[in-house]
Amino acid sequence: MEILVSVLADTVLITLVLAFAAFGLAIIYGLTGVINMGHGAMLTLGAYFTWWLLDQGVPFVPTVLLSALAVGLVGLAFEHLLIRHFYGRPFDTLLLTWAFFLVTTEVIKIVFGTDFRNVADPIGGDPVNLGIYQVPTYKTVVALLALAVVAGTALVFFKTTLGVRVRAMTQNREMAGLLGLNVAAMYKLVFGFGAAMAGLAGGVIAPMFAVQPYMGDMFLVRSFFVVTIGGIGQLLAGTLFGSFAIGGLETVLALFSDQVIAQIAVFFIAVIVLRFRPQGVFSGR
């Protein structure tokens, strides 16, 4: 029994918190169409923004807030420089995103150096207590807060004025442009936006993981496989079930092997779902 539970605990806390980490992904890849190879970049720098602005002792709520912020504005002046120019382009955005991802990854380095940092748990205490096992108390709000996030955007995406804009941005960017919606600024919304969700979960992860330059790297194919099995553009569902399974299946089959061999089998699994609904599995619904 206590075996079970501790599998089922892990397996929802690694899913949110990967649905956290692949979210920015899911909005600008899935509303706007970028393959953002940059994603990884962008997580790494809301940690480094993270344990800088902690180590000049901002408290550490406004730090991943400021973090997230600052992401934010390098998106939108990445998207209004270069990326405007290249929508429905996917190959030239694609590369890009690579090119920002190299470039930020080396002025990562030659800003903050390439030793690893740390960032303290900003919670402490004991474990959340589930009566015959006990999960991290951090990595639970983490987890909460994942699913506020993934659950409050889908809210504002199909039940606000301008979640309409943004899904008729998506379907049909001409006839949008036709009917009055300014596009470009819904795509720098989106994209900025995007930047910022991927900026704050690098900041709220930032104690669960070791601060260096390649942070974000561990995330992104993990993150790009969350998207496409799910379903490009299913925010709410798509991430959370290809967050499911990707981080919940590697759990649970970690348990019978060795963790890269898990890893291997997740992606090789991935891949087969994929060849047979290279759409996704909530794509169209």
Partner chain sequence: MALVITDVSAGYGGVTVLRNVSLALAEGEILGVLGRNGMGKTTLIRCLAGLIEPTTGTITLGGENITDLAPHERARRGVATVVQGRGIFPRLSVRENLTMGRVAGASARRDRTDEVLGYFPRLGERLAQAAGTLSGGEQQMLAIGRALMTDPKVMLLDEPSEGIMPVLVQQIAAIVTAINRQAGLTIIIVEQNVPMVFGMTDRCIILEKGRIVAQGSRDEVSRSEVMKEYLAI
The other form holds:
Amino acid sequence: MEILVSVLADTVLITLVLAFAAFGLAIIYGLTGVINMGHGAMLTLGAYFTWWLLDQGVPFVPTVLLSALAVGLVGLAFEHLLIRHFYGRPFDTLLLTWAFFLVTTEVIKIVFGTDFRNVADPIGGDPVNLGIYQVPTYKTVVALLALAVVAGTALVFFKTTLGVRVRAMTQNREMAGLLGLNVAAMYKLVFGFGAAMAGLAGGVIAPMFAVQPYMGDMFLVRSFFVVTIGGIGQLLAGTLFGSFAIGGLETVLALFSDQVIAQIAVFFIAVIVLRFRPQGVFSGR
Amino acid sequence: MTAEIQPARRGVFRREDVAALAVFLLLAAIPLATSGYVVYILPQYMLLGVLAMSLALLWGHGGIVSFGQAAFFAIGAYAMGLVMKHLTGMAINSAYVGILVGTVGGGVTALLIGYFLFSAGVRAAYFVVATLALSIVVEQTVKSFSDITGGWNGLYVDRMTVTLGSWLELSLFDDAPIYYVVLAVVVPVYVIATALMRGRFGKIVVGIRENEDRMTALGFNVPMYKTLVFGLSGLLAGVAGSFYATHAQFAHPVNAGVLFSTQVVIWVAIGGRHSLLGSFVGAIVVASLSNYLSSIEEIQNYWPLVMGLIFIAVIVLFRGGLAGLVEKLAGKGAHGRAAGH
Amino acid sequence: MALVITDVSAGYGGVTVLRNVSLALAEGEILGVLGRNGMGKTTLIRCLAGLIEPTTGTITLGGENITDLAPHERARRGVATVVQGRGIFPRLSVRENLTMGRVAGASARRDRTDEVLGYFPRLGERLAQAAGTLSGGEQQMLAIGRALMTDPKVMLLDEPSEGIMPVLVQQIAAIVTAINRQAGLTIIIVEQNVPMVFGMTDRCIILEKGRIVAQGSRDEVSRSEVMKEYLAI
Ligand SMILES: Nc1ncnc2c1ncn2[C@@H]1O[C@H](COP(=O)(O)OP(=O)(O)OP(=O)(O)O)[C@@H](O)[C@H]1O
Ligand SMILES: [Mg+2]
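What would you give as the form predicted together with its partner chain, now that the form predicted on its own is on the page?
All chains and molecules follow, beginning with the one already shown.
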């Protein structure tokens, strides 16, 4: 019983944390069709900004917000300098975003060094004991935040005129332009927002992982699986479902084997699942 | 204009062949002129060149990028190491078995994965992610099964000895002998790969890159050709890995990883994805430059950054890489092929 | 003059499709554009909408030179385009499609929803339906209604009768005419359906291989050689 409750609770938490980490990718991939191989680096960058700002004495909440803003601006600059010339050429954007990863990682190494950095748990304290489950406080806060971010975006996406514009654009770019939409500016906005979300996620999860130049790598591939299993463009339900599939599977498998093998198994299963529904994967092509 | 270019295209020999001859003659001459570190290290770079060719086949001709070439390279390397370590006391030279297992292992793994993905119509973007995952899986596997693979420390691999029954036994412990053995492997690999890509098979693969739907309409089994070219690519990476292991005398998780895989992508992009020779030379040049520059303390930390920026420049400005640039300078660019993918 | 086109040529990748077209439309005028398949009608529309750049010539809207403006900038200045094939957003509801017409250009516009639903009551009954599930005729109504939602000065219609049954074609023609009268909208309508165009306007041109080969009133155009040859009425 206890085991069941704790596995369930862990799964829910991991699902939401993973959804958070994958969200920026889901936005950029789903809405602009850019396969953002730089997503992991954006997470890492967010984590480093957070580490650095905290080190300067800035309180935690403004720190993660500033980190999100900073990564969003980096994303905007990248979009403006390079990506915007290559929309509609998925292969080139893939390579360019990979180059973004390489360059960003090297810059991080030069600026922040390669040592592992630790970001203290901003809430601190012991897990709250509910008798049958020890609630890890910070992780729970992160999970709730993830829920709020996803739900907030859903609200904007489905209930506002901004959402109408974005959805219309993804369905027929040319027509959206003919109705007066500045498509280039909207792409920029979406790309910047996706980058900012990656930065926010990176900052928020920084206390849960060791901050090091390659911390985003693992999230890159997992995020891709999340997004592709969930279905491209299925921003919200898809991201949550994909995270549940990947995160839940990892949790359950880790019960029976060690972490690494569980991870490997999940990758295998993800590839197999995706093979049988690849159509979701190429809507951007 | 056409008359001028046709004979060159139709003839058996092309400009690239002359260039290839020059490159290989130069490589053959180096141990005669010098010795020491250069002669020691060049075979490793040549094998990285073969790894680069394995990707150029796939990318330049097939239009498919793989972020998992390191996986096949590592399969070759570890197969070589494990076979040489455990297959002892046999009549047959265990190094030969190792090379065979490594090569076939790389090829068959790629065939299986290629079949699995391409038969479902999986296309370029998703394929990249799947191969990226493959690289991670192989890296994690060799790291975590440390009893067998040596884990983080890597696996020690013996230098092979060339034997021919009881007539010949040639130790490859010295730099020069193994240099020529590697060269004797690299040259035929290049020649065969080039011949294949210029033949019917290569034309079909390029046709698929240019217009997949059209090739399907013409009755070609597109998934099969994609699978085959990926299999071939895995095979080449496997050969390169097995010889690399015995030359470097280790197989290491680093050579399985994502970063190494993407190094290969960079070599090929810089060397010229459409040219096997360009990728080969690109790998040698970039790898040796990287090696040299990262030994200089002031540059060390900035070099990978510069590489990243060069990579961007190549994607944005010189899509043909060095080979494309040379081709253009040689005047062929004016009526050469349109810049491809 | 609402819209003036002077000596415009355009094409695709070196192939010239539209050759030295000049036209002027007075405010509130309807111009019919006739021509066989592939004669450059859509190309003319795309050129006016800003989707392809003319190789020569200029386009002015209410005196302003809009030749170099992007499609969205033209839309914001009052050019509304109803593309061939309708171009509705299939996974948006009918209401959202109309909203998109109103908000795409961002600047505050008159809300013409009531007016549009007055013209097309059938859309009013289906506001919540996904636009992709509408019938062809309804989609055409939506496309026109959505264009109207941008509160335009000039409307470009590319073959609105394509694939629609005759009764509905008449209805659409009547509504477009009504819109033109009530709102004083300037309209260019590309059509293969000659009676439809003749029912809507007295002024037509015929495009043949990208050139204007006949223009004038219904009668003048009907009497022209091209008309007799190709557009047997
Ligand atoms: N994107 C394009 N690229 C190249 N050629 C094109 C393109 N679009 C149209 N064309 C060519 O331009 C010519 C004119 O096309 P256009 O679409 O303007 O004809 P149209 O008069 O609208 O025909 P229809 O009545 O069939 O719609 C045709 O020969 C067509 O093949
Ligand atoms: Mg047309």
